[in-house]
Amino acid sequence: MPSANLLGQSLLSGILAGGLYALLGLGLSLSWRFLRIINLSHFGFIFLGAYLTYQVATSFHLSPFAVMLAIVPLLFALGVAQQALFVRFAVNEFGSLLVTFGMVAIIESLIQYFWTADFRRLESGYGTLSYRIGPLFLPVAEALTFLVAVVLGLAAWAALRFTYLGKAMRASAEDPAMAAAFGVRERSLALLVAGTSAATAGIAGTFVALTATLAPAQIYAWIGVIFAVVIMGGLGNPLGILAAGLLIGVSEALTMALTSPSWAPLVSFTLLIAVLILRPGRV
């Protein structure tokens, strides 16, 4: 049986990992719900943001957060351009899965071309900094990731619930024809959602660069667990995404502490299957 300290550290690590999962899944959830686009290229945008953060911060000795401020508008523009292409060629929900799978493969190839397949690690003061809280250690980079995930999740929830744009987005997703009759400009909203989703990928990419070692093939490593988070949390439900990320992160961490790390990947899919069986209309 693991010690109380190990269980406590595992619980803390799971909470912080859950924040990262929520941050990675937020943009995917928004685009899937409000655009009906299953955007696998979201994962490519995340790693593009991560590699750009690594390159610019390393080359010019800048803070990763200063680099993030430049990356977010770039990713926003890429998201808008991508959505414009989807509209131009009338890409449907199933077609988007195939098209964006091709896009993520292209992004992976471009990353490998410019940065090779070698592992890359962003050396920053945040990566090794941690604070001791009693018997536990709190890594600063992971804690900042969790904090940003909570702030963005709450901000997205409040925007969807209380602002005119949020209400227009929800109305357009429920009944586009009726929303258009009341003056909602569906195309402009779609471009805004696509850009915002890609911008969150850029933010997530910065924190991936801060907390993980980068390699092009890792683009695919989180697809399964993030899809589980998005489906369990509910499409377009930022607070649900946070809750699902925490549930999966804590479950995986405790599974690794109590049994073996090899069992951890089974947790997210077991939970996902249980949710789909108990609530088949979740998606």
Contents of the next structure:
Amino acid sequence: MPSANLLGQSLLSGILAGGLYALLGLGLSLSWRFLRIINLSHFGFIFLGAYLTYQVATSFHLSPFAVMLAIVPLLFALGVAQQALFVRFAVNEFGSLLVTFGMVAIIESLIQYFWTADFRRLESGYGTLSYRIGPLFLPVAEALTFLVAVVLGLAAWAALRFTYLGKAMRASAEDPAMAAAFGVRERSLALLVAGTSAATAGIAGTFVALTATLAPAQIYAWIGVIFAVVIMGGLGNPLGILAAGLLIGVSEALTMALTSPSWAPLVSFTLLIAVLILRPGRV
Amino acid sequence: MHVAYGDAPALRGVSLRVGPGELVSVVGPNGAGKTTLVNAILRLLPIRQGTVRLGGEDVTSADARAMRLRGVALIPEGRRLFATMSVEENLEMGCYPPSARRYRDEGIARVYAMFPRLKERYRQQAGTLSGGEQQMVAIGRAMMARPRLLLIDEPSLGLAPAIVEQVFETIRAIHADGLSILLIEQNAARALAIAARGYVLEDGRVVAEGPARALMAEPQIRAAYLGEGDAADPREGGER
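Show the same protein again, this time as the form predicted together with the partner chain rather than the form predicted on its own.
Time for the whole complex; same chain goes first.
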């Protein structure tokens, strides 16, 4: 039996990992629900954001957060362009899975071309910084990631619930024709969702650069667990994503502490299957 | 208003008009093209041929959103509420265009005065309401748009007779406030009873039109749609 300290530290790192999962999954969930696009290239966008953060921050000695401010509009534009392409070629939900699988492979190749397959690590000073709280260590970069995930999740929730645009998105996802008959501009709304979703990938990318070592093949490392988080959280439900991220993050961390790290991936998928059996019809 | 809908099988050269403050009913059997007509007016379906005019303006090239902005609102067949959204959110979609939002509070107060039941349930998901309550939301949502032309498609569909009675009473009350209404209804006796004029639609064509009273008096129509005054089941004679 591990010590209370170890358990506490595992719990903390699980909570923080949950924040990262929620941050990575938020945009995926929004575009799945409101655009009916299952966007695998979201993971490519995240790593594009991560590598750009790494490159610009390293080359110009800038704060990664300053770089993030430039990445957000860039990724927004990329998301809008991608959605315009989907509309142009009338890509449906299942087709989007195939098309974006191709896109993520292209992004991976581009990243490999520019940055090679070597591991890259952003030396920002945040990576190793941590605070001591009693017997526990709080890593600053991970804590910031968690904070941003919560802020973005709450902002998305509030926007969907309290603004006319958010309500229009929900209405349009349910019945596009009826939403149009009441004045909703579905196409421009879809571009807004796509751009916002890609922008969150850019933000997530900066935090991936802060907390992880980058390699092109890592793009695929998170897909499984993030899909579990997105489906468990309920499509288009930002608070659900936060809760699911925390649940999976904490379960994984405790599994690692109590058994061995190799069991961790099993946990997320067991939880996912349990949710799908107990509450079918979530997708 | 004049609607013609090209060579598509659904509507073949239908022409009708609704005057200011007039309540006009379109009756006919299942599959006559009644809902197609509504969808064509709102441009949820493309019009192949013909023109749509609204108060003298040619709006044939407008889209659904443009029709909404010009004051056309719909109470659709089967209600089609935004089922996972609350009652109040559904009503708010009625005043979605930015120019309409300043009437939100006033409109919601008016709808709640008309249907106190909705006020009690304003946070409830619309999909969990009873059929009659859902119809109230659908009516309220359309009224939030402060329309100058209200399209009502099969308001009695799937509702209990007592509720249908209330719904028609509400339509009569709304019309008494001076609203122009185009009422599409399979239940011909009821629809013609509250209308000034009527059209009978069959197989995508207008086969009879005129003052509602005159239509109701015509023996052929009585036989086909009014089935000896048996208003509860007008389908019998309609399908051939």
